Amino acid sequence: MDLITVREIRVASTRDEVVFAPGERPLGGGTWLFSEQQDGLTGLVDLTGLGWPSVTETDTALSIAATCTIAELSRLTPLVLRTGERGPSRGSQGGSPLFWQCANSLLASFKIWNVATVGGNLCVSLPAGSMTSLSAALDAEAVIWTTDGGERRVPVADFVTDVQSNVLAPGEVLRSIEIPRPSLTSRTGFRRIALSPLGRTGTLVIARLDATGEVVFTITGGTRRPVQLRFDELPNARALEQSVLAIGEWYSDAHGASDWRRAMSALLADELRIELEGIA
């Protein structure tokens, strides 16, 4: 929709230009900003002019820029970094299928995929934000530019604090997410359910089995914020069920009642437990 209150759009080309006057907000893809009326919005600061590389490999992590589009992210599959190699390699198993699975969970048109950004999906902070699901499940860190010219890091699992609420302070900008290399080579399982074939996520459960034997279940969509359940080894059915049912932050809206989401999360988590049991 037209944002008739916006009087100016500035394109930032340096970090010094990433400042916000009253009424200004950062602009990445803009798919949410332009989807509904934005009260009090008078200006936009376009971050795409900063020219951040969408994906950068380091010795310890895969860094994904906040301005990386969903389409670019989806094409990372099946790229997975291997220890001792400078570049990603094809044909490896591990966390890489999640890039496609989570991107596809958005159920958006190719037009949206080519504009919407990873950072925007995290910053809108909706329960069904599948980039939050992906990043949290792989123990990614959010790299945040602070207003004093520095940066701070927050686990993505802690970045979203409630429905459309996160840890960003006024004037701060999400710069990137960094996925640690070990998470990329972990075995993963994915389950998602919705009330209709093309419906918004009711709940989404991702399980990750690390080389150390640690197992992490990450639940999103059905909860108000990401919830992680960590076990030193694969839990038995009862221990896992009790842990899921003990979660107290279930979400209820037109896309699913909280009791249904709770029950489905327990069921999907157990399916993943059985799946990982076969490869542990």
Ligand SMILES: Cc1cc2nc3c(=O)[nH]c(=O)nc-3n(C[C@H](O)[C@H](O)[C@H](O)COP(=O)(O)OP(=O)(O)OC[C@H]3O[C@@H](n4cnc5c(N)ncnc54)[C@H](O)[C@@H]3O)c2cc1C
Second form
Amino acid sequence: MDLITVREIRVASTRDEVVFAPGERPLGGGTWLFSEQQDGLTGLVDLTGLGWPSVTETDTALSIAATCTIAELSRLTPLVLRTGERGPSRGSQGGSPLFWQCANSLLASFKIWNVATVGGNLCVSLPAGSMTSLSAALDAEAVIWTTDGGERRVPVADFVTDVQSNVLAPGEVLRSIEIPRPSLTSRTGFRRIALSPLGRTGTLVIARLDATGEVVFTITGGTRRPVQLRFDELPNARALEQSVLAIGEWYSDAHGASDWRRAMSALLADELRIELEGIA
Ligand SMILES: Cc1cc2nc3c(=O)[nH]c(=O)nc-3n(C[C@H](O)[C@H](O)[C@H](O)COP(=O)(O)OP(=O)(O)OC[C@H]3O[C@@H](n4cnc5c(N)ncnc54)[C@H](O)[C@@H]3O)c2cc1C
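Now show me the form predicted together with the ligand; what you just gave was the form predicted on its own.
Now the full complex is given, and it begins with the chain already shown.
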């Protein structure tokens, strides 16, 4: 839709140009910004002109730029499998299937995928933000550019604080997410449910079994913000169910009532527990 209050769109090409006057906001792919009325918005600063490489590898992490599109991310599997060649679980089902599974969890077609960005998805901070699901489940860190020219880091699991609310202070920008290498070679399991076959996520549960034996269940979509349940080893059915049912911040909207989301999360988590039990 036309944003009739917007007077200026600037394309930033250097960090010095990533500054925001009152009423201005960062522009990623614009798929959310241009989908509804934006009260008080007078200007946009386009981040895609900064030319950040979508994906970079370091010795310790896979770094995904905030401006990486969902389409680019969905094609990452081969790269991640190459990364796995240096890790302990070559050829295993590592973290890599999650890239495709989470890209497919958006209620959005390939047309949206081609422009919507990973950073935009995290920053909209909807419960059904599956880039949040992906990066929280893999214990990624969010790298944030601060207004004084520095940066700070927070676990993605703590980045979204509530529905459409996150830790970004005014003027701060999400620069990238960094996924630690060990997460990419962990065994993972994925379950998602929606009220209709192509519906928005009701709840999404990802289980991750690390080489250390630690098991992490990450619940998004059903909850108002990501919730992680950590166990030193695979929990038994009762312990897992009690932990899921003890979560106190279930989300409720047209895409699912909170009691349904709670029950489905417990069921899906147990399915993943059984799946991991077979390979632990
Ligand atoms: C048909 C359709 C279906 C959709 N389905 C889903 C869905 O299932 N789940 C879901 O979560 N969303 C969904 N969306 C919403 C949206 O498309 C996605 O969340 C998308 O990933 C947003 O990315 P973007 O780059 O287009 O963000 P933009 O629209 O460019 O920006 C979104 C918000 O994030 C801010 N922002 C963007 N990048 C940064 C950054 N690097 N640092 C700081 N702030 C930033 C912007 O200022 C804005 O407030 C859907 C949208 C459409 C049109």
